[in-house]
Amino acid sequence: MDKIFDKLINSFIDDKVGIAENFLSTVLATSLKENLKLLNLENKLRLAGIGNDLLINQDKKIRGDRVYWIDRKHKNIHENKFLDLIDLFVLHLNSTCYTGITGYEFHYAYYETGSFYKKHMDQFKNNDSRQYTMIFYLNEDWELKDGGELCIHHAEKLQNISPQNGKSVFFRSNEVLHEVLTTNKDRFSITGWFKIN
């Protein structure tokens, strides 16, 4: 895995933005999505906010993604390799970027047809402990039409990266002014957050 690790870094050093492919295994992304996929035949999905707790908004309008906490109480056997590989590459980050992580949060991102998240910033104004943002993608076949790319606004540029399966992205939470553009067909995705507490 160093090596994938290494990949990641080293894109994100060179372009403010990492991109790994295949940092997911394809047996491990095929579990999550169908773990994701029972979740929200079970209802258990809730719609995305904006903010955190103190500063909680749902409005679709911005937002139209339903989630679910990854959570180790869960005692689900995918939920739990996928965050041994967190686990794996805070370690790696922490010993090879003296990056000081101490935690993260991750969760299910489940986009029906039609939805998408606008510009934004994913650290918010009123607590900082967010430092790093990761995007894991479960999206077998994924082709240009189904459109749902996150749109990075570089000063200079827009990258548009497609979610397909397997990939991951990586980048800094207040430094990196982004989107997910709107979905033609339902997206599967884990976004989530390393923090210093």
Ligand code: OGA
Contents of the next structure:
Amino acid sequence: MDKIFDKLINSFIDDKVGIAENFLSTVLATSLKENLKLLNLENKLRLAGIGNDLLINQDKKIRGDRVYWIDRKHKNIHENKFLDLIDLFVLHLNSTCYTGITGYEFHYAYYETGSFYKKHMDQFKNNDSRQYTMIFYLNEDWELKDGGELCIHHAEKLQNISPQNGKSVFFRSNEVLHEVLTTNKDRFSITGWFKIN
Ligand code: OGA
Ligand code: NI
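For comparison with the form predicted on its own, please write out the form predicted together with the named molecule.
Whole complex next, starting from this chain.
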């Protein structure tokens, strides 16, 4: 895995937004997506919030995704495999980049056809513990006409990233303005944050 970790970190250092294809194996990505679909059928996903820690607003004009927090307590083998990988990545980050990460939180996200997430930053206004954002895409055979790109607002240009299966994206939570463009197809992912204190 070290090679893929380094690929992600090096592209993050070069371009502010790290991208690595195949960060998740096809098998793991597929299992996670099936798990997410099942959770949706069981009505376990919740409309995501916006704003700060204390006051979570739900506003479908800003974001329309539904989420489910990943947790070892669920004793789900796919979630655990995913978290094992995250643990390895944190060890790698802290030993090679001195990032000092002490925790993390990850959730599944499901964007139903027609939904989006308007331009935003990921760090809360009254809580700066979120340092780095990482997103994993779980969508096989994503095509241009499907939309739903992650659009990064760099100072000089826009960068569109398609939510292709197994791809992972990594950036600083308080620096990178981004949005999810309207998706024309159901869109599945895992998003999370590496935290300090
Ligand atoms: C987020 C987010 C981007 C994506 O959940 O904060 O910006 O591509 N997600 O899903
Ligand atoms: Ni975001």
